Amino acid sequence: MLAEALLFAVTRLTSPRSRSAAVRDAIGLRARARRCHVAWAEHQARTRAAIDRAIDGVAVRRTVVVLGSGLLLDVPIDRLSSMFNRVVLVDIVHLPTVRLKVLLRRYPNVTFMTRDISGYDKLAEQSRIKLATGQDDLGVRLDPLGFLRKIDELDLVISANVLSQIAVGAVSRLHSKDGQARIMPDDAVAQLVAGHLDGLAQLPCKTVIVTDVSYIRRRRDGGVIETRDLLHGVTPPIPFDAWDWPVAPFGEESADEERVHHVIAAEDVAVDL
């Protein structure tokens, strides 16, 4: 606990604009990844393989952006750094341990961008304007990935296990004490999920997305306790690969229950949509 408290404090100092809840989530993910490293190994390997396939499909390799770079456990950072002129890691929080990893491995072409790519704040702003003006259509679309179009020589964008987290984060913020549930549209979460996919579809470069799309919670005897659509009704792109990821194996959240997520990998989101 002391080590996590220290990591929280250092992260807040190095990422002052990141929300404290997001920092806690990142530290919690790091702890769970350590506890579940055996159960998560196949998922991480298949995610890296999906990204490797996308790398092989890019003829010109100047700049690559990784959305949701996280702990870099599912990102082939060695290969990205060696094959692209510039690697940009984008996430709402970059833990100091990850920054140190990049520094010690001497990736001179790897840079960090701290950014909330969910589009939540913009959707909340649009909702406030609609409420104040009475207008249903402001004539603007949600564009959470618009910043990518300003990056020069962009040849590949990777969405790495971040889409469902956009939805989870939005649900959490909507129901927090300072959330905007009363002014946000009923389909706010679905709009954010669709906005991410639409943002990828609008890019004039190769894209690849890896995301969990649903989960099942079940008992040891196989009995199903709960199933959930993590994309809130939004249709995902057509995958070239799919697998199951035991996010919470038996003993992690409950001694007699496991939570298994279904994951897909898809390339060229513009074509698939």
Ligand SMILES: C[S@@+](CC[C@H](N)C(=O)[O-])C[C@H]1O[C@@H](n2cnc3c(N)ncnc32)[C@H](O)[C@@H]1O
Second form
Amino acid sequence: MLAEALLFAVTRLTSPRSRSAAVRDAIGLRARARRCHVAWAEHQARTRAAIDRAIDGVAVRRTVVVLGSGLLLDVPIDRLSSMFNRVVLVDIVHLPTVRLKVLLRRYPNVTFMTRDISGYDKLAEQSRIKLATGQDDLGVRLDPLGFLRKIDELDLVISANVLSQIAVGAVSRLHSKDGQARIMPDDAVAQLVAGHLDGLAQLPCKTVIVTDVSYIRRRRDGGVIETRDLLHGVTPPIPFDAWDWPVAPFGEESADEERVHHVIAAEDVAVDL
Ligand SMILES: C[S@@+](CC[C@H](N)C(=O)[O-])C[C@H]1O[C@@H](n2cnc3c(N)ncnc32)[C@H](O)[C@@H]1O
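Moving from the form predicted alone to the form predicted together with this ligand:
Expanding to the full complex; the earlier chain stays at the top.
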């Protein structure tokens, strides 16, 4: 508890622009990843394998961007650092423990970019303008990954288990006090999910996405308690691999219930027109 409070304080100092909820989530993820490391091992290995496959599919390896780099648990950082000239790790929060790991392992070509890639603030701004002007269509795209166009020599973009978290973050912001739920469109979360996939599809380089798309909560006898679509109705890209990830094995959230997420890996993301 004390260690986590200290980590929270140091992260707030080193990443002052990260929202405190995001810092708390990152610290919670770190603790859960430690508790569930056996149950999560296969998911992490398969995510790394999907990324390895994408690396092998790139002939020229100058700059690679990892979206949702998080704790670098499912990102083959050694291989990325040794095979690309430059590695840019993008996340809403970078814990100091991750920064330290990168420093100690001496990856001179790895840099951090702290950024909210959801597009939530832009959608809120567009919604405000629509309300104020009465215009239904502003004729502008959400473009949450537009910042990638400013990165030189981009050859690979990896979306590393971040898409469902964009949706989770948006839902909790919508329900928060100043979440602007009253001005946001009803399908705000779906628009943000679609915006991420659209953003990947627009990129002129190779892309790979690994994301959980749904979950099921089950009792020990196999009885289903709940299923949920984590992409809020948005069609996921066609996967080349798919697997189940026991995010909360029995005993993690409840003694008699487990929550298992279905994960897909897809390359060269394209969206239906
Ligand atoms: C399940 S974790 C990904 C795990 C990570 N790939 C790893 O190897 O440890 C989801 C990550 O998405 C990040 N994230 C969630 N919402 C985000 C947002 N709106 N913008 C940027 N990153 C976000 C979280 O901070 C977290 O690090």
